[in-house]
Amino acid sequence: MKISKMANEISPSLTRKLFDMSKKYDDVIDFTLGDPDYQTPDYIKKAGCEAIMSGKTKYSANAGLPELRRVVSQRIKKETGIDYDPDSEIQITVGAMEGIFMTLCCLIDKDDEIIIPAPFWVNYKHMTQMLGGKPVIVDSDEEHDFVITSDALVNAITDKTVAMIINSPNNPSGTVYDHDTLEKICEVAKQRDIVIIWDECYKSIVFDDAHFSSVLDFDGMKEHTVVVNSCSKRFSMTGWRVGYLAGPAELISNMPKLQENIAACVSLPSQYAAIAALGGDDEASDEMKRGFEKRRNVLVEGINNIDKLSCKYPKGTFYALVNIKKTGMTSEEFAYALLESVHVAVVPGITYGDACEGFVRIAYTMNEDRIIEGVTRIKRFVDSL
């Protein structure tokens, strides 16, 4: 059988390889996906679970329910001030993940760049070279945040750049883009013209002093930028699969045509849990905020009691980079010989690109006392070294 030279090309990410590494342990501590361990909030099961019993189970427009679209622009006008045409600027997707994906499909011929600066999510990348698009990574470091400098992507530029990718909260490292930045990269973007990709998917999840500022904060970038966001993370919903674009109108006429080729739509049941989820209100996903800045605490504070680790208080998300270069470890050995030392699952820093060697990333989705656990153990095997 002749299998593709995309397909050939496109390795496993190491997240899922630890992840699936680490069901050999019966009691392994599991820091690798960021898959909270709160419950969907019980309004929002129950609109799912009525959509099922009154028969709503059929297939939906391929663009997504009106009434999801319409939420979805109600809820990004009260946000941000800024208006979304529900039937001409909205697109509900499979999650964020499909969004991006399909805004990128939108985006990209053979060749064109698209600009990801690293740390970032590996699936950026990954599908930028599904649809023969060139990856451009532009890398930040520990002491500047892990922020991009608008002078570095202006170096990255070239006639061949199309867009670039943003994403604050930032996972893999927890980095919330201050508004001088943003302002910053949105004018390089309007005076070259490139798409800013705006993934946004943890804007929920932001601590202490820092602000989350939108590119939308800015003059004349709604005509630049994709809005990517989810109920996912913002309402403990990733199993549903449930996000949403808005962008200009010439991009997302296209992508019903893009959805009615990969995924129909979004499934009926899960879209009406959305419109329960983002028409209500936020007190679930706040309760579920503050349960995180608990956990990041307790974390950050164990991790740097630990000789030859540190760690910076993320300022967003629920995850963290612990910075390992003390052991003399590259992030791969670290995570392969921890897990099998003392069965506490972390992903390679690598995984997210150059600028993270030397690190690991914790995703800190569960109670206080199993991250107790998996800092104690870390500590034994650090100490062990």
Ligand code: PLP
Given for the second form:
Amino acid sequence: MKISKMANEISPSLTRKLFDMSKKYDDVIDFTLGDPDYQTPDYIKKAGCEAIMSGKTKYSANAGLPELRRVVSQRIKKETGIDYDPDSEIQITVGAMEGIFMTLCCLIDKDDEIIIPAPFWVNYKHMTQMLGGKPVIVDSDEEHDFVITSDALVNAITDKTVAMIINSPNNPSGTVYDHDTLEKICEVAKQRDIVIIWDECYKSIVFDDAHFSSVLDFDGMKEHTVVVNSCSKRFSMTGWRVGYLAGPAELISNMPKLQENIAACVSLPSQYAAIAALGGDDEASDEMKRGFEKRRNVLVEGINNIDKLSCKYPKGTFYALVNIKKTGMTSEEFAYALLESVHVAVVPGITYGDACEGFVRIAYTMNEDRIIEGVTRIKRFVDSL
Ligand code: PLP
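Same protein, different form: I have the form predicted alone, so give me the form predicted together with the named molecule.
What follows is the entire complex, opening with the chain shown before.
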């Protein structure tokens, strides 16, 4: 059988590799996937169940249920003050993931370039490559909180650049882009006519005095931005697979055509659950955020008590990058040895680009006792080196 070059060239991510390897051990502490242990709140589950029991189990419009698009538009208006027309500027997607893929489908012709600041969620790079585009990675470093400078961005732009993807709060670094940095990036995007794919799927998980700023805060940015979001992280709905895009009609009007040929629509019960989630208040997601903050504190404190390891307090998300450089190991060597010796699974930083070599990512998606047990084992491992 002939397998396409594209399929041959995509390799599974190290995140999934470590997750799969961890399943060999009954007593493993698995810090790999970004899939929190919190349950979807009951009122959202109920809306999904009621949809099923009342026979709402068919296809919907390719763009998604009109009622859900209206709810999304109202939520964005409440949070940003910006109007999006539910009929022409909102698309319902199979998680943020399909939203990013469809956006790239709309933007990329062969060899077009997509700027991806590192560290990055690895799927951005793979999706760009699957579509015949070229990922252009712009590095950042720990000293600058893993935020790229606008100079680095300008240097990366060529006449093939069509878009850049910004993820704030960021997976894997936990960085939240500040207002001034975003303002400079937006100026560049406007001057050079570059689309910003704005992945804000961790927007509800911001800690301490960090403030969530959006590219939509700046004049004229609606025309240059595709907002990507989903219910996955905000309402602990990763398995429901429901998200959305908001952007200019010129771009979003193409999405139903793409959706017709990809998934037809998002599962209808999930769309009804999303109406309950996005149309409701944020009490449950605020409570989850407070839980993540406590877990973060336990984790970072524990890691910083281990000789040779260090970890800055992430400002958002439920991920932390642990600096392992003093062990002298690469991030892959560290992750494999840690798993084999004390049955703790973490993701090697190299997964997220060269900028993250010398780090491993820990997802603090489990209760504090498990985190403490994981950190105790990591200490035992590092002390034994
Ligand atoms: N964007 C980022 C940065 C992510 O980390 C993830 C999932 O981990 C996604 C998008 C996709 O989320 P979903 O498709 O579940 O909405």
